[in-house]
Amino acid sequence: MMKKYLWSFALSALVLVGCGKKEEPPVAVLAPAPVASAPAAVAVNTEEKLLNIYNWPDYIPEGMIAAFEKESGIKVNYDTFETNEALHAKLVAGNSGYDIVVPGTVFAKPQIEGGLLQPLDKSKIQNLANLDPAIMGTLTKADPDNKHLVPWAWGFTTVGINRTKVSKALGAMPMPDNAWDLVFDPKYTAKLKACGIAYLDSPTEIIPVALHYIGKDAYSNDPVDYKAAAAMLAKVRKDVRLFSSTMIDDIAGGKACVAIGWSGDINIAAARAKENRSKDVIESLLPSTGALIFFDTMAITKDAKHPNNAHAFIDFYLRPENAALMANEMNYPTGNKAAVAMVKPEIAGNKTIFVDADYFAKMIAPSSFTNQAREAMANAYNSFKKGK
């Protein structure tokens, strides 16, 4: 049934429309929508005016945060994690001090089971009929019935490349049908490593991409199968550089011509790349064997101190325009199934953002882990990082 309901979102991907030349966006862009759509819980909202929001870095348009505070007079501090295990690691620890968070759902399912995140108030979220429904009969797996999370983006963690410096690297040795090689099969990473190879230093990521590999379950619940895929990656850790937290930096600055990514921060290195004139092209690869689908999602911390804030925010955010605004400058595809008619042509057309129907379905879909699970991939990754 998922596949079922991923396949038919990747076809709704591939009708998107939009007009006009790319822009800069203006705060214009961000202006309240008409009377029947703007959040009621602003109107009759009694609580301090404040929202503390804890969110991935480069992950939100500029001038959002401005247009929403100029509107609803809230003030926001919004902070920013590297990995899920951090923002986990917070929301465990209790007292937090965030009203929204935005977790991944193997991370989000956990949360939501041990307590750390409250139902969502959905009648003071108008907004919530515009979300596609494919997309939120997949995040039924980690949310049952939609009562936590709302999606803020997705995308996939796949293989990155500076083409230019990986061709010179490579020499005549022709590039893998499968780019999954580039970072694992040792007899290109020896050649790779002069240039740089990064990984994101998050066991969640890499492991669950090095079982893939291997031809295990990404979302394996095995202890065996992590020490199989630590005797892999032990194979290429000497020609590992950089373990990476800045990823976006990492790739558009040249300190790594191969990397372990994300879909739209590798598309957002390559934009910046063309920014500033680099005559090097940056490219995010479709691996034959498939990518590793992610859903990133909005949720209320369960001791969140401004809750109808949060909801305020999370239905402005839910407006078409905002939601097309997140894809067009952003370079992740939008679960908003209202903003699709406002995604730029080239955003839309961009098959390494809106995949085409026949590679979404290759797409290995998240799932959760066990304790020992977690576990198991802790000290294999640790192992590996290590180099030991």
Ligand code: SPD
Second form
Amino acid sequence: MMKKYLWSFALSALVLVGCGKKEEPPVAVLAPAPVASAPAAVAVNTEEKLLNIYNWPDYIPEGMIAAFEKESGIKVNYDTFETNEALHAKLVAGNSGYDIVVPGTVFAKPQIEGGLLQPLDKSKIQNLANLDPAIMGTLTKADPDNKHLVPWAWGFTTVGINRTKVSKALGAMPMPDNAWDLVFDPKYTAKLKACGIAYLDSPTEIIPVALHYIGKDAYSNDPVDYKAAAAMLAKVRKDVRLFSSTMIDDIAGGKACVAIGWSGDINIAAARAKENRSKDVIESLLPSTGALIFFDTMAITKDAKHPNNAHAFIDFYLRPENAALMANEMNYPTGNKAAVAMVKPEIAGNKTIFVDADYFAKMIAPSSFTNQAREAMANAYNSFKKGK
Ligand code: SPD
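Here we have the form predicted on its own; I need the corresponding form predicted together with spermidine (SPD).
Next comes the full complex, and the chain you just saw is listed first.
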């Protein structure tokens, strides 16, 4: 049981470091988690029985929406987006039609500042009590006072490999100590291009990991740093086969043998390959210099037409059994402390899902970018992608 709380200790430390405070003993984190799983008794909801949700692909257990619809009588339209940029553009354009969206905190911060998300009515979310105070603390970097966001899941951006194919492609060359070399060092990419190198297709996914690789702040707002990252990336551009928005299929289906991807998705690809009885072994790696943590969060849009239904769904998702189901099926850690005891041992014990405290200490916490920086980053990324 103690092991399950290790990442919680580490998160506490992350919050304290992020806030520039002195580390204190994580007493609050050790306190037994409150379990509040009963449906909330709420005031009469006169809204039309409809809810529009916009989330990332492969992020919700099968049957969860149907279970909510059956219990609440609310019909859910569930759409997906592939990048934070795509969601952000919809929110900025206005009238998205979505009630609940799931931005990463890197984008949620400017969305809150820009008035694109509304404060939650916490009296309608009894299950907020189940959330991990350490994770809620980390979210204050994007959402001071925790007014707008609750965690959907968290994870990290890292390198995923098909070990069988990578070993074959590298031949006598040993695996590097730092897994980022596999996707950024021409010595390795020249050998791996034959079996396929895939990058996530988004400026704010690739430029930060490239900055980290060249020893700069992954969340630098300085366009001069983006030029340095783009110069490094230019050297491997000819070796990158795919800019992918279907990473799970691309890795599991053999289009790529090495990828910059998200921890849970790489683990889903690994599980899928096993289900398909592939002999190839797919793995999510833990680069020696650290991977980039992300927090994806639920929020209600400013112009949501069904805010009561949105609160009802958030409360439903925050039941421990539902948050645990997400972790068990989607391979991402939950920010729901009451759910941790319900996470299957093989998931809780997988060090590439719930990393141990030592590795966690090496990971890079998310921050945010100014609007101008995002524009400069997009320009650097697009030139790199075009090979110019
Ligand atoms: N399959 C769900 C993946 C969710 C990934 N969100 C990642 C955001 C990282 N910046």
